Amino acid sequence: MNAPALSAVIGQPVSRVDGPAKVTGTARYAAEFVPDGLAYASVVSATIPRGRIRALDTSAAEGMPGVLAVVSHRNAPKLPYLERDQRPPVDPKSGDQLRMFQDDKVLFNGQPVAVVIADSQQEADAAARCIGIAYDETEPTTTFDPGRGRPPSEETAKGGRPGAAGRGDGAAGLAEAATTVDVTYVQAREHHNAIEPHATIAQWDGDSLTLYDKSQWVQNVVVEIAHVFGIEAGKIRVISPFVGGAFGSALRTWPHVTIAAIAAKMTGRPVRVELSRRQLYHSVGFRPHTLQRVRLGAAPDGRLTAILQDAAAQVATYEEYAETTLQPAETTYSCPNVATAYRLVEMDTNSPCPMRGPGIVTGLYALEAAMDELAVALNVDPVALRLKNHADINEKTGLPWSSKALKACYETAAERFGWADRIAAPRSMRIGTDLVGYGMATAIYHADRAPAEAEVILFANGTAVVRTAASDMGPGTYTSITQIAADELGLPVEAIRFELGDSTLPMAPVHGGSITLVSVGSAVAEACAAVRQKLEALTGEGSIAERLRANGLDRLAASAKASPGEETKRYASSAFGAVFVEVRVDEGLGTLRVKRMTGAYDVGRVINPKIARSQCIGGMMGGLGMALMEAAEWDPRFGKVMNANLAEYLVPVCADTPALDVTFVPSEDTVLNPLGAKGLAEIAICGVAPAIANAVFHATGRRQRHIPIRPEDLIGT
């Protein structure tokens, strides 16, 4: 067998191989599996922010048609919740997870306190509404007060979220600066709002458990549920072939998965738990409300002398979720003196969790807005200021970048956008009654790789199956991995079938942090090379089918594991980008529209430009929502999100979509991985919100230091 032609498929805009299944409705999501005897559950949520359940009346619900059981702390099995030596990387490193129906405590408004199981969803929902609950309330903590902020725990700090970090002497660097800015920014609490609600179907067969679950990491669900129920991981199987969007909300194993397993055990039937849209606002996590103070100092020539960035983020009382919010301050620009301080503000709320670009997108918002304010104070072009402070190495670690084409991103995006046409003075550009503003920002997101395994089976009919326990929540994993396998095996895309989303398949890492392609793709390439070597070792010549038949075989199989190596100790790796935005602001009404957006990205080798562009325009729209629309309206009286629906929680729609221009600068990072690719999903949202905020200032001359920016903030500009 001849070696496959290099890059015959990689780099081509192949249409999604899973597209036909999705548009014809044959793609099956978690809630769409229908095992025999399926029953349906309705979760009952607490209505107070803190206290205890004094009384719980389930008699009316239990007597209603179709009801099989009502489960609460009064009759639920006592679960061991075994200790784990090492929590998965997406789990909080400190505190205790929410334990389902194990006591009468209420820790936040919306906490699951009971579940009704019935023959139909309608019967379960009707019965759930008939459950009466009385509470003994205690004084809750439902306001965000940075003064109550505390440093992260030692366990969290060891996990890369320290309370303080930096280099040099931040205070001294600020004192010696010729020009300084000292500004505070606020980012609202955001929710994921994926189209597919979270859902789990649990089915017991003796002491073995099958879970059909919306998950970005099926093998982590196995670990979590084994821990909760105290059973062997080998007795649990998790299936999740398709995920209808998640953006980080399905990285963890949330309490409803445990509820489904409890309900199925107690009724002896498979049970489906599907969260309502309203329940998604308190049953899974969110991007935490965060307040940041940024102080920058610069020499007369614009070189940074100091970066000081503090952040305070909300967190639950029962477990400690923290983010890498201040990492951009340490890595984005060259600066000898950097000091960061991170604080957590405990509140009676459900736990936050990763949301696209977690931590980094939050920290970049404040840093990049402050850099724009510094450019104005220095009277220099914002792009020129960033170029002046370009970081040739990662100054946090002292390591060289494995690859970096950020300067090319600035140059390419600025040219495509027409940045040279910008008139620097605020309020100087108009079209009719609209003020016109141009803004820009840097994008950066660390590029990581994790161990992964894959199996490849080559059949005598010239087709192949690729298997690994990865997930695909929409970025195109099915397609990009198929392209890699097709290239490595020298087969057409149509001859490859990629199987994923099953915990019994070869090990794969979390489908988050923009690591899936480089991690799983590297393992698939290794497995393909291994099976190709086996084929080449066979006697005879001719096609795959001929050689296998000549050797009495109908298939060949090989497995491989790919892991990061010593390069992680010698190099730092990141994806980079530059985002440019034009906004229009109606001077009288305050109406704000993003007219167009240009992004240039350094993401290494682009496996599929069509899917890559799709990821970028999705990230751009997510950043637009972050900047202008998305905010949970929190009422401290009830400790509750009041706009927990898609009618009042605003997200961008087609009518809000500007002209989106995406380009990828030439780049290849074979140090990070043999494929030469870097992560893509997260970088696409980074830098968008500050670019929009900076454009709003340029248009109006008024600095808005909070997001989202709403029309009422701009009336009379």
Contents of the next structure:
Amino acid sequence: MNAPALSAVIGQPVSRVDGPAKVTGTARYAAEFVPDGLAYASVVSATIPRGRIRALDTSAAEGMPGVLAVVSHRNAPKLPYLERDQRPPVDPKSGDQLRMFQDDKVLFNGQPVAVVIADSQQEADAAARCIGIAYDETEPTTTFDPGRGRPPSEETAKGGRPGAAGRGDGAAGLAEAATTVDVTYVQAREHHNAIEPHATIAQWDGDSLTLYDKSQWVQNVVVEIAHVFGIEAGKIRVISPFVGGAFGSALRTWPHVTIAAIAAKMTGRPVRVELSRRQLYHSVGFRPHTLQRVRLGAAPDGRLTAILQDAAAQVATYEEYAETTLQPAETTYSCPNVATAYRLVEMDTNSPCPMRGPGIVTGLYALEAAMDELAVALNVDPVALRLKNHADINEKTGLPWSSKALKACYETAAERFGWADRIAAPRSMRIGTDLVGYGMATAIYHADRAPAEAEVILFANGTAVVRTAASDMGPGTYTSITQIAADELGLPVEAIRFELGDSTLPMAPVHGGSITLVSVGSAVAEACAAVRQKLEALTGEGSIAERLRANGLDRLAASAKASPGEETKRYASSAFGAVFVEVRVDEGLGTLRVKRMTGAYDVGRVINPKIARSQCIGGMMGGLGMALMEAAEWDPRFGKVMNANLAEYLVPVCADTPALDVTFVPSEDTVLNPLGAKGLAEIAICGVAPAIANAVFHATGRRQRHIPIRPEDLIGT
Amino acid sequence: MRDSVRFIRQGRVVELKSFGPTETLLDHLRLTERACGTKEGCNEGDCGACTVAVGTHEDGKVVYRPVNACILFVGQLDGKEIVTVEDIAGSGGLHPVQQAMVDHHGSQCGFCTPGIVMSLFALYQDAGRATPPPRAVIDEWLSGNLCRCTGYRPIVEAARTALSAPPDDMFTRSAEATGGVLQFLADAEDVFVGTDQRFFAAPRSVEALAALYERHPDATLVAGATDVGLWITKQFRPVEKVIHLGRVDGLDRIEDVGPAVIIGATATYEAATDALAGIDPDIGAVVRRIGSRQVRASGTIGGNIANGSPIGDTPPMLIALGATLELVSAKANRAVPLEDFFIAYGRQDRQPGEFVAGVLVPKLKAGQVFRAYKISKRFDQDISAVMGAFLFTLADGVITEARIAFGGLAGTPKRAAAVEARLIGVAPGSAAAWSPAMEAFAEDFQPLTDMRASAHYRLETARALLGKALLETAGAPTTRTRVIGQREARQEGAHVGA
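For the form predicted in complex with its partner chain instead of the form predicted alone, what are the coordinates?
To see the whole picture, the full complex is given below, headed by that same chain.
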């Protein structure tokens, strides 16, 4: 057999292989499987922020048409909720997860307290409305009071979210600075709002359980549910071929998965639990409200002498979710003195969780906005200030970067954007009566890799199947991994079928943190190489199909595991980018519009430019929403999100999409992985919000130190 | 009397005799038909993942419109064709819209995709559209489809490609046959499905409607269901008796009667847009931003008035123009000035058994200038923070009469009587003379602070809008004042296909 042509498919703008299924409506999502006898559940949520259930009257609901069961703490099975040897990386390191129907306690408004199962969804919903619940309320904690902030626990600190970190002497660095800024920023609570609501169908067959679930990590769902129910992992199968967006909300195994399994157990029927849009706001996590103080010090030449960044983030009372918010302070710039302080503010709310660019995007917002304030204070160009403080190595770890083309990102993006046309003074650029503002920011997101396994099967008809338990929540894993296999096997993309989203497939890591392509892709490449080796050991020549047939084989399979190695101890890896934005502000009405955005990214080797560009555009629009629209409106009286719907929780619509220019600078990172890629998803939302906020200052001369920035912030002067 | 509803599905007539009065089209598709291509994203008409195309026969043609299946009752589909994402790929492969979505990477996670495909499918079928339509038209047709993955640009690119040629697919080729069936389905029967205690009814005439409503004054009148749909899917209100107005002959009339235009109660926003824009282009510009394309295809001007929302966008404009409401019951007809119809928050001047038949909207007279502005955080598909409408009558360069109404500043759409009084005799261009009127805002309005906007912002913006209206009346250029929401204005007329 001839060696496959080098990169015949990798790097090509292949259309997504799952495209036809998605545009014809045949792609099947979790809620759409229909096992025989499927029953439907309606979850009843608590309506107080803290207390106990005093009385729960289910009699009316139980007598309603079609109702099969009403389950609450009064009749639910006692579940073992076994402790896992090691918590998965997607779970908080400390505290206890929410247990379903195990006692009468209410820990937040919206907590599931009962579930109705009926023959139809309408009957379940109708009966759920007829459950009477009386509560004994206790005084809740529903305000974000940073004064109550406490450092994270030891377990959380060990997990890379310490209460204090840094290098050198932050205070001394600040004292020696010629110029300082000391500023405070607020990031609003944000919700993922993937268009697909979370849903699970549970089906028991004796003591075996099948779950159709919306998940970014099917194999972790298996382990989690095995521990919740105290059953063998081998008895559980999780299926999730398509995920309708998640952005981090489907990383964990949420309580509704357990509810589905309990409901199915108690009714002896397969049961579907589909959360309503409103329930999603208190069921599957969110980006936490975070208050940050940034102090920067610089020498007269612009060199940073100190970075001090403090963050206080909201957290649930029962579980300790913490973020890597302050990591950018340590890694983005060269600076001898860095000090960070992280605090958690407990509130009676559901637990936050990772949302696209978790932690980093929040910390980077404050850092990059403060860098802009420093540039103004120093009277230097914001790009020049960043170049002056370029981090040639990762100063947090002291390790060299495995690749870094950030300077090329600044240069390319500035050139394409026309940054040279910017008049530095705020309020100095106008078109008609609109104020015009140019702003920019750095993007950075660590590039990681995890062990993964894959199996490749060649068939005598000339096709191949690639299998691994990965997920594809939308970025294009189906397609990019198929391209990698096509190159490695020397087969056309059409001859390869990639199977994922089934826990019985070979091991794959969580589909999050932009690690899927490099982790799973490396395993697939190795499995392909292994099967090719087997093929070469066969007699005969010609195509794969011919050689299999010549040897009387209908198939030939090989598996491989690929893991990161020693390189992770010798190098730091990261994706980088630079984002430039133009805004127009009408101070008469307070209206603001983003006119255009330019992003240049260093993401290593680009496997599929069409998919990569779309990822970046989507991420930039996510950043636009973050900067100008997205915020949960919290009512402290009830400990509840008031705008828990898509009419009032605003996300960008088509008309909000400005001119968007995305470029990938030449880059390849063969240290991180043999493919040379660095992963691409989180990086695209990083830096966008501060670039917009900085542009707003440039336009108006007024700093808005909170996101989202709203019309009422901009009206008048 | 017919005891069933009938519609076309996949080339066949489906007859339903047994269905709940408020069963939604989405539940019918996903749970009854098990056709899960149409997605449920929010179940309240906000995200558009459930968009399907509904075909109707109008003026000898079959017209397709995108609608939100999640807040449309299945009974409302009587006499129509329902087209979903599963139905449009022919034997020769994907529909041009689907193919372009694949080619341009317009789909990532794929969950909003069916809705987007169907919005673009409906636009594709518009014989009058440009090839391709300008960006503004594509934005407008996608205003009700939320996507969290793609950032929309690849979808816009797909739309441009798919719409670069005139419509030519199996739907255009079978339009004549489809039209014939739709005409056959549009019989003269009153529809009544259910019992006297629980029913879906669709009377065919005003008289039949009045008689039925007199018998069941507790029934819920439904026109487009873009509001009532939410009572069901979000508020879980028990609605047992539904009277659908969509089949009532003549209730959707749009009639030019010389000095005024009559808009029938069931005329949709979409249908009424051109007639209203003919009175003043600003009305068209505002109506084009109400809800989304899907909402405007179903929602009605009459419903927007009858439900009495303090933030409805049409009432302030109609009040400023001096519109009169026509109310009908089995006993009597009466006309009420629209501003008197809104009594207080949630209360309107409507008697049991009485329904809105239409609204009479006077055209502008010589010497009159009209302006209307919608201010919201998001340009499309957002509830107004402030909605202001202004009618000035001028003589000899000064204002002799002012009619000004705002939404979002009070519990009802409300006139600014004190402001109006202080404008008499004012030359609109002399800003120095505005201050008494500007100060009078505090007499007329004590707005609330809520999550949509602060009281301060509302009042300041209302004043700024008055200033803009006066400046424009004095001859200042108008382009900038269409800069409302998140980005620049549309060319007037951009909402129509061309």
